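Next up is one chain by itself, shown in C-alpha cells, the form predicted alone.
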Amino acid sequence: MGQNYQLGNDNRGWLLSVFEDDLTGLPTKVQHKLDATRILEQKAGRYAYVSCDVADVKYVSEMYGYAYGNVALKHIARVLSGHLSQDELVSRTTGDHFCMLLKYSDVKSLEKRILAMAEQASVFPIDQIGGTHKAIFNCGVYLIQGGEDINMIRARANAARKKNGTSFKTQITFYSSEDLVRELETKELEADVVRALRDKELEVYLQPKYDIHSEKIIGAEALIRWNHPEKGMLSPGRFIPACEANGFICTIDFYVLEEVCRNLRAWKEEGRQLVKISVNFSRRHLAEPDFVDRLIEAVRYYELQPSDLEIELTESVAYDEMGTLLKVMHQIKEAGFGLSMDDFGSGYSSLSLLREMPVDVLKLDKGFLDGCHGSGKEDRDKRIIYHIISMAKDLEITVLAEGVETEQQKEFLKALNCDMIQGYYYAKPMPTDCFADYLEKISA
C-alpha cells in the first residue's frame, strides 16, 4: 500500500485538520508537500507529479446534496490510495482537486496507469437515483528531473493540467519542453516588465475615434506599446497575455491611466483641443474593492473631471463574475465616468444582462467585421452586426465599430446607422504628442 499517514504521539493532535483532510483522511496540501519533499530527497528512482481536477463532483453535490458529493470524494480517495505502492503519495489539496506522487519506469506505462486509476475512481454510486455517476478526470503530469523545489513541481503539473480543454472523457497532459521554454520566457518577461515600468519603457499611444457621419474625431482610445531596448517596439499581443496571467496587468492599466491623465492636464494648460480618452481595464480589477476609488483619486490628482475619461471593461469575463461586473459598472457611472463595453459579442453577456449594464458605448467585437469579407459566414455576421446596432439604438447606447480598414466596411456600417468607427481606415494608433498635433491639424 501507499505511504501511511500519521501525526504521531507528540501532542500535536490539535493540528490534525491542518495535516489530514477531515473528509477523506488523505494528507492535506501542507502534509503532502512535506512528505513529497522527503521522498524526493531520500528515495531513488523516477517520479512523476500528477495534478487532477475531478469534474462533476460540484454538480453532484448541487443536484443531489452535499452528502452525495462527499460520497464521491471519499470513493475517489479510497480508489486512488488503493493503487499506490510504497513511497508513493496522494492528497486532496482542495475541494475536488487531488495530487499524486507516482513512481514510473517509462512514460507510456505511466500514462496507462494514471488512466486506469482515473477510470476506476471516476465511477461512484448515486443512491438517490439508484445508479452510478461517471466523473471526468482532468490531469496534468510533470516528470520530475531531480533536485527541484516541490512548489515548482506542483506549478508545472498544474500548468500541464490547465492546457486541457473541455472534454467528456479523462484527459492526461504532460508538461513538455515547449512548456519549459514558455515558462522561462514568462519569467524573463516578468523581470523585463518590472524594469520597463521603472524605466518608463512602456509608452501610451492614442487611436482616434470618429463620428461615422461627420467624420470628425470625437474621442480616442489609449493603447500600450513597449519600447524594448533590445527587441524594439512591441505590440500588446507580445506581453499583455502574460501580464494578464501573472497579475502585472493591474499595474500596467493604472500606469496607462496616469499617463493619460497627465497628458490631458498638460493639454488643458496649453489650451489645446480635448476629446474624451478611453482607458482599458482588465477583468482582474473586478476583485479589487478600491478599484473605483483609485480611478477617482487619479482624476482628482490631475485636477480633471471623470467625464474627461471613458472606462473600457471587457465583456469576456466568466459567467459567475457578471454580478460583480454589473456592480462595478454602476459604481463607475455614479462616479461620473463614461463607460464602454469592449469586444461586445465575444463573451457571456445576454440581452437581458445588457438591459442592466449602464454603458454609454458598445464596442463591436472586431471578429464580426472581419467576417464580412466574403467568407461562408458573411451573411450571418452581417445580420449579427445589424441586430446588435438595432438593439443598442433601442436602449439608447452608442455603438462603436473597431478594426475598420476599408471604405466598404465604413459604408456598410454607415448604412446600418452605426455611430462611431475606429481603425486603420482613418488612422493608426500614434504617440500622444503626435495625436495632439494630429487633432489640431484635422480640426483646423
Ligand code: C2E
Second form
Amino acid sequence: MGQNYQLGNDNRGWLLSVFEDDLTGLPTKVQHKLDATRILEQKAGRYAYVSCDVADVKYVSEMYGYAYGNVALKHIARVLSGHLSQDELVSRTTGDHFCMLLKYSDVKSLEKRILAMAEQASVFPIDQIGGTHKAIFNCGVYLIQGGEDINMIRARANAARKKNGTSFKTQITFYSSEDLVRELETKELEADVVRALRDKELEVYLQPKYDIHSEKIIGAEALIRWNHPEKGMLSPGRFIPACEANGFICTIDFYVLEEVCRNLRAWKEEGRQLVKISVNFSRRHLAEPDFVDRLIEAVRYYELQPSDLEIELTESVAYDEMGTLLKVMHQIKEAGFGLSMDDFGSGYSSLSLLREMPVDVLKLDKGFLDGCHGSGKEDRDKRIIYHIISMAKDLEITVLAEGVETEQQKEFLKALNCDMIQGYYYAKPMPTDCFADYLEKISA
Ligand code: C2E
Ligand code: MG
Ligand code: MG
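Condition change, the form predicted alone to the form predicted together with the ligand:
Once more the chain from above appears, this time first in line as the rest of the complex follows.
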C-alpha cells in the first residue's frame, strides 16, 4: 500500500495475504500486531490505540452490491493511511473493522484528530445514486500506558468501542479508569466462578408459579444463587452478566439443569407431587450446535420426560440471532420440552417473533407491572399489558405475569384474563428442599 506501509523486503511473497490485505493493501491483523509491538518497544512518545467499526459498509454492500462495499473500504483505507505520520499505523483487521496506532500529545487534540479522520473517511461516492454515502464510524480508544501487551491493548480499545450505543453520527469513546476496575473485577470473578463450580457454592432456588384463578401451584422457576464464602448469598445480577460475557454461563445453565433433574428424580422416587420446573438458558447456547441434544441427554440420564421441564429463553437477542432463536425453539418443542419466552416486551422484535415462535408460555416482563404504580405512565402500561395479553390469547399462548407483588396487581391481571402469576405476593424463590415441603403443605 501507499507510502505509510511497506512490507519488509524478506522473501515471503507467497504469504502476502496473511500480512497484507488483498483488497485495501493495508497490513492485516497479523502484520499490524508485529508492527505495533515493534513501535511500542521503542518507547518513543505517547501512543493511543484506536479500534473502529464502519457499520455501513455491510449496508452499502447489501444495498448496492459488493463492488460498492469494496470501493468504500478502499476509500476508508486510503484516507486513514493518508493521515498517518512516521511510526503510526493503520490496518484492516476484519471486514469493516480498522485499527490504528496514533501518537498524541493531549487527549482533546487526539479526539479532534480521530474525528477529522473519521469524518473524511466516512464519505464515499456511490455512482449508482450519482452521489455520496456518509458512513458512521464507531471508535474505541485506549491510551497506552506502557507495559501492556498488544492483545490487552486491543481488547481495551475494543471494550471502549463496545460501550458506544446506536447512533447516526461518529462516536469516539475512551477506555476509562472505571473500565479498568471493571476489567479487574471481571477477571477476579472468573477465577472465583471456577472455584464456585468446583466447591459447589452455586445453589438452585425455586420460585413457584400459580394459576391465577385456582391459585394453585402449577410450576416453578429455577433461579441460581451463589453462596459465596466471603460475600454471602449473591443474586444472579452480581455474576450472570460477566458469565454471559465469558461463556461460563453455558456451564452454569447445565449445572442448574442437572440439579433440577436430580431433584425431580429424587421427588419421583419418594412419591412426591411434581410440578413442571423451568430452567433459564442464556442466548449464548444458541450458538452451540448440540444444545438441544444435551437437554435430551440430561432428561434421559435422570429417566425423566422432556415434558417435566420447561426451557426459558429470552427474546432480547440481537437482530441477527433471531433466525437461530426460532430454529432452536422449534428443536426444543419437537423434543417435547415446554418452552417459554422470558421477559417478553423487554426486547425489540417482539411482534415479528410472536408471529413465528412456537412457545407455550409468554412471560410478561416485570417492567410493565412496575410501571402500573405511580410512575406517571400508569395508564399506558396498563393498556400495553391488556393488549399483550389479548394478543397472546388470540394466538393461544399462555401468559404468565412476572414480579407480582400486590393483591391489587393480581386482581388487575385476573380481570385481564392473565393465566399465571409468579411473584413475591405469593412466594419468593426458596431452596429446593424448602420448595418440596412448601408444595406439599400448600397442596394438602
Ligand atoms: P428472570 O428469569 O426473569 O427471573 C425472574 C427474576 O425476578 C428473579 O430474579 C426473581 O427472583 C425475581 N422476582 C420474582 N418475583 C419477584 C417480585 O415479586 N418482585 C421482584 N422485585 N422480583 C421478583 P433473580 O433470581 O435475581 O434472577 C434475575 C435474572 O437472572 C433472571 O431473570 C434470569 O434472567 C437470570 N438468571 C437467574 N438464574 C439463571 C440461570 O440459572 N441461568 C441463566 N442463564 N440466567 C439466570
Ligand atoms: Mg426466567
Ligand atoms: Mg423474566
